[in-house]
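Shown here is one chain on its own, the form predicted on its own, set out as structure tokens.
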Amino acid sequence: MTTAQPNPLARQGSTAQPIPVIIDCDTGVDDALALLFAVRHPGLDLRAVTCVAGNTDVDQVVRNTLTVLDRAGAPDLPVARGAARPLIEPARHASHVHGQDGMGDLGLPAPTTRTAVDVDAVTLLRREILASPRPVTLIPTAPLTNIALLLRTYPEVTRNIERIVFMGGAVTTGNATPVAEFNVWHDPEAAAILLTAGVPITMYGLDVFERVVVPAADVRRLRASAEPGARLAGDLLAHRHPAATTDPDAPGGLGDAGAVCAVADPAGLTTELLPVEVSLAPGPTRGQTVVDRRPRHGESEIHHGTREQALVEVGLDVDVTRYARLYLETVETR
């Protein structure tokens, strides 16, 4: 039904000019470990970066994503606030696992200078999508509320949309359920709609999100750094879900950031084109990324007929010491 391609994003990522990029993210621990990567390495040009309920609630994330940016030494990029709330369910925040700030709890000040726009995230996405001179690249790591919401109201923004890397889905084994990714599982009829976009997609999901670490030795050098972004990266890698360790030397996990290196530097994702769908029934695999990775239709598709399915690039493996070692030259170079 698919054979194995190489990896759409190696054609992307080949050209000198940075790769025009917009973040849409739920600022918790690895979300703002991505960030500090997207502002800082030079293949990568960060146009904006919107906000959306997730791993904590929205005002939270936008006063989280400012702050990172200040850390950083980003330039001024417009923030915008996103949706407080999935398209159907309640919001479910993840404070057991990113803290009661989302941040690890790391105490961090307020931003003092930064501020969010005037307008939505789904308005900025439309505006700085068309307005780009080149096709974007959408780097959701976060519910896909927002990304619906645009594609629903603003359809003609696919024609200057590159291609969408999501970090969602899973095809083996969840976290918020045992089939179930959190960010699709939060919002599984968005992530549905992201699916129909029309654009090219890459899924990472779990089974390469999981995998990249950077070892603890690197960890503490990073917590010992007196450059403010740098130390940051630090501590938010050394931050634990509690139900995972306690060792305070096990190496810290990249999370959302590795799908921001897979835009970066693509050849360290291992893809295959499949069928992904999202299970919609309410009960045990409700916000299940189903991926069809048979090699010939089956009993179903012989006795009713096959159905129209995304087709999607999913990371299937990953380069994890290419990926660590990117993130920490990058982080650390300013």
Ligand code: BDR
Second form
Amino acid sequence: MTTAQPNPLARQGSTAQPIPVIIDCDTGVDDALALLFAVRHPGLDLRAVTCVAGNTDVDQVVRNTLTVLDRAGAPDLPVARGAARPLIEPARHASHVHGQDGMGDLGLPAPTTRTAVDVDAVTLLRREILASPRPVTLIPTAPLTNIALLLRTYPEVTRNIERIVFMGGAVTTGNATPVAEFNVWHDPEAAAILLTAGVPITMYGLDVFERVVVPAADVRRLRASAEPGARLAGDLLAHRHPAATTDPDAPGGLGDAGAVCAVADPAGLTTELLPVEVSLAPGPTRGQTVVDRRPRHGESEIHHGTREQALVEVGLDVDVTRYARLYLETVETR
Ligand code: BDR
Ligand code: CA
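With the form predicted on its own already on screen, would you show the form predicted in complex with the named molecule?
The next block holds the full complex; its first chain is the one shown before.
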């Protein structure tokens, strides 16, 4: 049983105007699914995309992102290259999950006419956030290096950030380590900076991320589509983590796209406002998001006093059917 309160994102979702959003990604099979959805959802105004090293190297992330935007039929929106490695750690790709090209080795073509802008990701983020007529919702679906650099370089951007909804962290079990999720583990210091940004933050962590799947029959229909964006979504959803399953009839995970669904349709995500801290210590807990779900203080606080900790809306439950339907309706509507 959760004592969760209504997701505060729901207030934002009630506005009639599209929500201005910027995605910071490491495209990435599921980042690609997120981009396809964001481009096609009428309630979202995707104003820019920034790229960071994560699933693959940052130049490949830029190429993949441009290719996906081409396939999605996206308008001409700015895409920028960002950090090539985390703040302290070396870059550690995830090609065993996302393939050598980061896109499931689907043999996708290089981007045609679309190119990255000639400013770096931090500069683009600052420009687009401050230029937006309404506060922007940032959606990082990748290691948080670009966002940390932005917050440290241009702290004034927070005045025009509505909230940050990030895919990362885990309340219970990790994937990169037993307790750490990949995006936070890849750059723990950056994630710690994000949590103390001083703007409302929603954590779309592994606990909800791993649950949202699209049935195999829908994946097959998408793959047979004559429309290139829907077909790409099907091919990406059919991509499997080789160690997870070899069953061709397994459902397809939305992954990062679920975080974008949570912005477009906040009522599908149940959250609770909880203290969250990133473990920066070397050793087995490094990169863990320590979420305090205790009902009362314990001996640590009784003996040593309380410490200031970031309060984060943590995703604890998700309406799987609702988000799967929302995803399909959105990417199949052109
Ligand atoms: C996260 O790591 C990446 O591999 C995925 O794109 C997702 O953002 C899940 O841990
Ligand atoms: Ca990602």
